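Presented as C-alpha cells, the chain that follows is alone, the form predicted on its own.
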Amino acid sequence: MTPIRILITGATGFVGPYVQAACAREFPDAEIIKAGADITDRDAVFAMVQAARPDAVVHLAGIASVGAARTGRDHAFAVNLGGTLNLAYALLERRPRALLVNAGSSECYGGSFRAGVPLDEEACFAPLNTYAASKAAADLALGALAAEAGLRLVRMRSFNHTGPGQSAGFVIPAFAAQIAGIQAGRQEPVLKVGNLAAERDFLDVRDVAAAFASAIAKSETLAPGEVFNLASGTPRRIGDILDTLIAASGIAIEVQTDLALMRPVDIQRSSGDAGKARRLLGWAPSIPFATTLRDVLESFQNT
C-alpha cells in the first residue's frame, strides 16, 4: 500500500512525533495530517475525517497512563472506549477504504501473564485497572466492527515502550528525571521509587513506530482486523534498570520506597511474543536498550 495521505490522532504526544518520522521514511510522497478534533466530539471526528479525506489513519490519541485513568475512570473510558468508536465509524461512513492502525496495549492481557510465558496475541484478555479494561473494550469493539462492519482495521499491541519525550510519570523517564535533577543540585540525592521486583518487557519508542509504519506498508496482504504484539521477549528487572541508570550518572544516590507509587493490583513479569510481527511485517526491535536508557537520561540531562 501507498497512501497518500495519513492522518495521526494524538501526533503531538510522546509516540505521535516518532509515527510521523517513521511513516515519512516509510511513505517519502504522503502528506501527514496532524488530527486536531477531540476525539470524544462525535461531529467533530466526523468532520474531520471528511476534511481529511485519509488513506490511512494511525490513532495515538488517548489516556495513556494507568494513574490517569484510575483517577479519572469516565474520562478514560470516553476518550479510550468511546473516542475509538468515534473515529472508526466517521471511517466507516466517511471514508470506508481508509485503514485503522489502532494504538492498543499489551496492559489488556493484565492476569493472563501469571502465566509465565511471553504471551502471543491469542492470550486471553484479563485487565486489572482501568486503563486496560478501556484499551481492551476499544481493542475487542473495533474487532467487531472489522468483522460485521468491513472496518480495515489493524491492532497493535505494544508492550512497555520508553525513549526521549515521554513524561516522567512512566517509570523509567521518572527515574532519568530523579537523577538528573540530583546531578543539576535541584533535589536531594534521595530517589524515590515503586515496585522494583516487577519484570517488564521494554521496547524503545523509535522501534514501535517504525512497526506502525510497516503495517501500513503491509496493509493490504494482513487479514481483517489483524492483531500483532509488539515485544522484545525480555523482561527486564525494574530495580536492574535503576541500577544501569544510577550507575551511568557516575553519582551515589539513595533510593527509598514510596508506597503512593505502587500499584493497587500489580503482576510480577511480563513479556510479549512478537513472532507474528516478524512474520508478517518483517518487524523486529532494533535499539539496543542500553541505548534507549542513555538517550531517555541524556533527554532529562539536557533539559
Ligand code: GDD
Given for the second form:
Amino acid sequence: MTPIRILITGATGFVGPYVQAACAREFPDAEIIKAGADITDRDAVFAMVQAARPDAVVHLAGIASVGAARTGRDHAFAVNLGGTLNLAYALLERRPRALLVNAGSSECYGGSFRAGVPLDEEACFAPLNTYAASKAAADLALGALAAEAGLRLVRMRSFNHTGPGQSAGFVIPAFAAQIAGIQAGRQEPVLKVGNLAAERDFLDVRDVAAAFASAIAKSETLAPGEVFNLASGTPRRIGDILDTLIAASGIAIEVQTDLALMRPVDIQRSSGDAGKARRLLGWAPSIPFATTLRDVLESFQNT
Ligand code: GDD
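Alright, leaving the form predicted on its own aside, put up the form predicted in complex with the named molecule.
Below is the whole assembly, all chains and molecules, this chain first.
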C-alpha cells in the first residue's frame, strides 16, 4: 500500500518523531499529519479522523509507563483502551478503508515469560500489571473489530525500545540522565536504581519505527489483524546495562537501590521471537545495542 495521507496519534511523544521520519523515508510523497485531539474524547477523535481523511493511521498515543499506569489506573484504561476504541470506531464509521497500525506491547505476555524462551505471537496474554492489562485489552478489542467489523488492522507488539528523546521514567534514560547529571556536577556521585536483576529485550526506537512503516507498505499482503512481535531475541540484564553506562562515563559512581523504584511485581526476563516480522515484513533490527546506549547517554550529556 502507498498511502497518500498518514495520521500519527501520539506524534509528539517519544516514538512519534521516529515514526514520522520512517514514514517520510518509506513514502516520500505522503502527507504526514500529526494528530492533536484528546484520544479520550470520542467526538474530538471522530472530528479528527474526518478532517485528516487518513489512508493509514499509526496509533502511538497512550500511557507507556508501567509505573504511571499503576498510579493512575482509570486514566490508563481510559487512554489505552478507551482511546484506542474511539479511534477504531471513528475509522470504521468515517474512514472504513483506512489501515490502523496499533502500537501494542510485549508486556501483554506477562506471566507467559516464565517459560524462559523467546515468545512468538502465539504466546498467551497474561498481564501482570495495569499497563499490560490496558494494552492487552486494546489489542484484543481491536482484533475482534478486525474479525467481525472489517477493521483494517496490523498489531505491533514491541518489546522494550529506547533512544534519544525517551523520558527518564524509563530505565535506560533514567540511568543516563543521572550519569550525565553527575558528570556535569549537578548531582552527587550516587545513582538510584530499581530492580537490576530483571532482563529485557531491547530495541533501538529507530528499528521499531522502521517496522511500523514496513507494516503499512506490506499491509495488503497481510491477514486482517495480523500480529507482529518486534524484538531482538536477546535478553539483557538491567545491571549489565548499568555497568556498561557507568564504564562509558569513565567516572566512579556509587549505585544505591531506591525502594520506590522497585515494583510490586516485575517480569524477571523477557525476550521475543520476531521471526514473523522477518518473514512477512522483511524486518530485522539493524542498530547495535552499543550504538543505542551511546546515543541515549550523549543525548543527556549534551543537554
Ligand atoms: N523505569 C525504571 N527506572 N525501571 C528500572 C529502574 C529505574 O530506575 N531500575 C531498574 N528498572 C527495571 C524495571 O523494574 C524493569 O524490570 C526494567 O528496568 C525496565 O523498566 P522500564 O524501562 O520502565 O520498561 P518496562 O519493561 O517496564 O516497559 C517498557 O517496555 C514495554 C515493552 O516491553 C515500556 O517502554 C513499555 O511502554 C513497553 O510496552
